[in-house]
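A single chain, nothing else alongside it, follows as structure tokens in the form predicted on its own.
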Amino acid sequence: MPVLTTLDTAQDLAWLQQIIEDLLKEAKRQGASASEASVGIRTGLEVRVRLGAIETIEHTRDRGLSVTLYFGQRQGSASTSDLSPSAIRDTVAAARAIAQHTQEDPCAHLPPPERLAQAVLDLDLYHPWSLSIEQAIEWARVCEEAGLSYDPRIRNSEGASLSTQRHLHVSGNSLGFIGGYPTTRYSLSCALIAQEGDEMQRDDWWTTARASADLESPEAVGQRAAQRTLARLGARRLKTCEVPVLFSAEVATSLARHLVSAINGHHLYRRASFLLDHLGWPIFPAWMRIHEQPHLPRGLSSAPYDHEGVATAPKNLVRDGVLETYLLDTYAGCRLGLPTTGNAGGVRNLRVEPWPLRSLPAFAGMTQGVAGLDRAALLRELGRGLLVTELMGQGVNLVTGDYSRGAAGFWVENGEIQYPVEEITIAGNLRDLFAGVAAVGADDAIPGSIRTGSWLIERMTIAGE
């Protein structure tokens, strides 16, 4: 069931599809009982300027091919960046040699044929941008200048950069699946340094999208970077305390990623997750919903099928606070005695639904029945506590759920930001943190593949002076 996307890149996609077909035939000729392969070409441009001067201009063109062969229940994989016919034969031979040295594994097999994608959905992921190097430089310069000129306290810059990326990818297997489609991705970012007296602070902002028309303007990115940098001036340390904590939307995405890691099948079958055996259990408040949207038009991680060719589909990870699914590829699912969920390669376009606050003794006097809380409303509900806008370090133990990370942000009193804070650590346990989500805001216009607003947590420990 060969599938080909008909676009202006059809010729390149047809070439890559032919490579996959030739590779699968070569695998069969060399005795493989089953095989799967993928091939891709990635091209891009990145321009960086600092203080108006060009720092780097980099063109990239990468290509690569990977193949996995099955000889009964033995499996071997190999890869190459050479797409010539002789290199394909050698790569298949290398995978065959590796398979000869592996142990038999009853879970080493392709996905069920009925789960494979029957067509490549058009998800509006390909938007070519005719951008010259001179225009790319101008975008970066305008962005940086907008930040540098925003306030005289912006004294320096770490630079602004614009990157473009075009990717063509085809994958297939010996069950008859061959699929391919092109994608584009663009991003613009700026990092600035502010100074007041002897104090210096740094912050940044960015925008990323499948289509250039969906990017924020260069001026908006530079000004937002300046605003965030200036807001950090006058930072203080805090005394150790236990208070409510509001994770701003841009850092709340990390909490969603911890959930994704904890329900990843490969962590689960290795018994390396604090959410092992929690399928069907309530792990969030009863109003919480987190779902996957793999077919979101122009989504930054949208895909019609996963890395194994299994058709993707929207689904709830968490509904009514209950964990409804793990994230499984064919192998991890087999090890756990469950079918694949179409998540080989990860989760695609995660959405955490905003929700008003629930009634909690710790939050006496909270607004009830309020939908769509923005940042200002969340701060009012927080009352007195910490707004976190930056996280540092890797202090997360996925096995136990223990959570301890360096942080910076703002101290809040009476629902109003009082002053910035830094050099603090926030700590708790992810199990308690998930259960203690008091609200998810509607301030979710943050670029990325995870869409969520700010998370208000009932209580966490802040380690300071």
Second form
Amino acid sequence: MPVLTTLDTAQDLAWLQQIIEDLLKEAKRQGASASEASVGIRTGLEVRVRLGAIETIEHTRDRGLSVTLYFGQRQGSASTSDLSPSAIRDTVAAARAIAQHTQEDPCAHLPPPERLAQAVLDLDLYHPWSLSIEQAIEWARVCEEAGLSYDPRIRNSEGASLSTQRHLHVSGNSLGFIGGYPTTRYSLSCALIAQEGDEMQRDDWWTTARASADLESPEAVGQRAAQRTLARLGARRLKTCEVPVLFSAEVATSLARHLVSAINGHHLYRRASFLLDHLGWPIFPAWMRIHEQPHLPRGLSSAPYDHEGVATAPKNLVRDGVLETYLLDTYAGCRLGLPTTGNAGGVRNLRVEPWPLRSLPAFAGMTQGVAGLDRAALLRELGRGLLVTELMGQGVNLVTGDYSRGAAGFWVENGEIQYPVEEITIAGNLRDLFAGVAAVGADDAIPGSIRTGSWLIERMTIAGE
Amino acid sequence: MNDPMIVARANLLEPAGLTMADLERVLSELTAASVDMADIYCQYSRLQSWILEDGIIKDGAFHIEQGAGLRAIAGEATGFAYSDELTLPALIEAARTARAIAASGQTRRVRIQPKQVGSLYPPLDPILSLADSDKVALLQRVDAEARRADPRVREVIVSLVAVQDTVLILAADGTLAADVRPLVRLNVNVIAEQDGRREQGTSGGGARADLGYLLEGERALGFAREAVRVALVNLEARPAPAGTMTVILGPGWPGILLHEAVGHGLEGDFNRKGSSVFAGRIGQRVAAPGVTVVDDGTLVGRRGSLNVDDEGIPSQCTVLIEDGILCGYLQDRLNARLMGTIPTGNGRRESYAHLPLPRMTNTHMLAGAHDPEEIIASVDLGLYAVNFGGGQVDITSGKFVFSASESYLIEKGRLVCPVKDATLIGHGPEVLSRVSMIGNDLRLDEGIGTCGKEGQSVPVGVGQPTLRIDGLTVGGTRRGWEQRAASSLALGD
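May I ask for the structure of the form predicted in complex with the partner chain now, the form predicted on its own having been displayed?
Up next: the whole complex, starting with the chain shown before.
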């Protein structure tokens, strides 16, 4: 029984484009001075196998449209999962009803026309996969089996799942912008449970890609899940201490995400960020660069234009350790007196990398960064301290930068892993963490939307026994 | 229109031109001979939101979602498909897709019987309960109250959300149930500044009620004053201590402790699969004597309450831990059947496009005998935490975290000074075994909780009395705080 065979993408896109045109026309008819709209269809399959047996087969199919109307400087929005012609009329009317009660906001307007994307760049994001349900089940089965058979201490499983997704999306506005394109996304994941004596530990691994050929093999995912789970057995606690901390690549991405949130224009104009008024200031060591690559072929968050239709372009967020840009859409930019940076809807593919050393006075006397270290070299550099491989909870205060999260990982002495640790917290302030990055490794864990090696932080407080 | 079934027919079936007989036909199509369980979940949901920022009503949105989720279960395997079109051909197609999980067989004729449901909340549409102009005026009054409260208040964001969720559930065992669930929520976030330091304070609340709930006794204005109070307290906060210490948790929302430390670990799916630290421990001691924890979906008007769950099972009050002994799990139909027990009315789903899972409703600990003042006075050195952000748990190892957003250092039985946000971490059964005093001041939260599991969000409630826990790890930055306690005491005064 085939699913996700190449449906008629061109025909579906034409249909969605017609819906956008109808929405914009209806908005004008109902008196809006400007409007923007988007519509999408997401279809897919998710199968999960546990202990070799099928657990779930889910067929997903989500549709939705949304519209924002402007009446001068007042706005209102509405959305629905119904794409019928009557829903178009009702949704526009609902947005209009809202706009009758919102107030004049000088920043409520569409982006400048000259910033809108002129063409839809092909970023190689659509790779249909004709996969039968039986084949999907086989992928999950092989993946879980590779994990279950890896070691006798792997006693149980939460299962392995494979999911496929095809997404068609079209957006447009009353300035004449209209664009749409299809994308695909595939994920395979496996979560296992290891047991020894009374102790039980769980961990997982996953792979995700635009094209099925770019997925890690099912065997590799299952084995990696098993290795990560087994490595946790025998976990101890630590005494409260202050030591250097190495964030392994898969959790270092969260530090980059905190940066992204802190320089998001919506947090800045609300004065809700510890990086307020830091544009042009050094916030990282001088050898660090963080680069946004929205046009990366097959990139997991690549996009030719942002949620407002503004053309995206590669740029440095951080260069020579200095914060070079905020992340702005038209509204937040207007509130801060700056032009949009084409980041409506977020940031698209970040690359964190050590960059040719250039000393800045602000960092004189600080530990020099060390570029391109592999895991073993990073552990040597860490010497005695904590390697973090898992973070828990939401303990990040973006207003103050205060950071306090649950952690698990490994205790390291003389540059070598000694034993797994758990039930500890790590704490500090993101301002100090960012300035105190001693090294960024060359040990990328996963080709996700944020690519970075591990981050070595000079010093954090660990709370334990 | 006080009967949810009448509202459900009017909201779901009549606009789509569907009849109950049509749905019976779809259910029969879904139910092949080898199918053990099958159900149809029809949903129509309306949401309206408003946001005030910089003193103006900046934006508002209206969202409508409707569709039906169809599920067929054979043994442990579930087939699931859904449709956002409520038409007979679309539902029949979804039924055939979902039942492909079962080996083919004759379809079975299913006859449904309407089920009487409780009335924990009226089947109203809260969006229509107040004129839009009055909603806008309410937000403006809340904004003015926050700004009036203190000149250090710099930014105020107020949001208001009203939802009406109508569901109709048909199951192969003949169940037919309808529920109309109103939900309102108001949130206030303020930023206060003093001498270049910036801190935030958040407050809010809501219920399964109409918007009049927020107007009763100036409740909404109370949220504004509370958000300002928290922000001002945080302006004075010192670095939090680091290490394991005695922790006192205030009443109400700190009950997030129970949600993370025991609630998730007692959900049926994790226990059937043996992946929970609590698996196979019914009848064993998992908490100190005196600790009784319940999950109660039958509290009138509460955010986590349900007349029937998303599988058509009436909500109930389930005792999870009684006097420290583990006595029950939270079950949906699938896991109850596979574990040879009965469902507890805890089968919940985010929407028709998601599969039901065992989930909590309102989880709380019953009151004890101690006066809260007496509990604080009993602590020589420790932390008093009264407000929290979110939490998270690893149900397999039992490790959980929850993040304090308002807490104070206790020295010699007195609150000394507020301290900065810190994450607390512990092991579920161990921490509950260290509960040494239980207050007489049981309180439920204000109606702000949302629980996430396997990517699905559902509204929940928590509650507890003041608790003393002898040993919980506090993730601050200040080491050696025991030694420096004497000097901080002086500074604190």
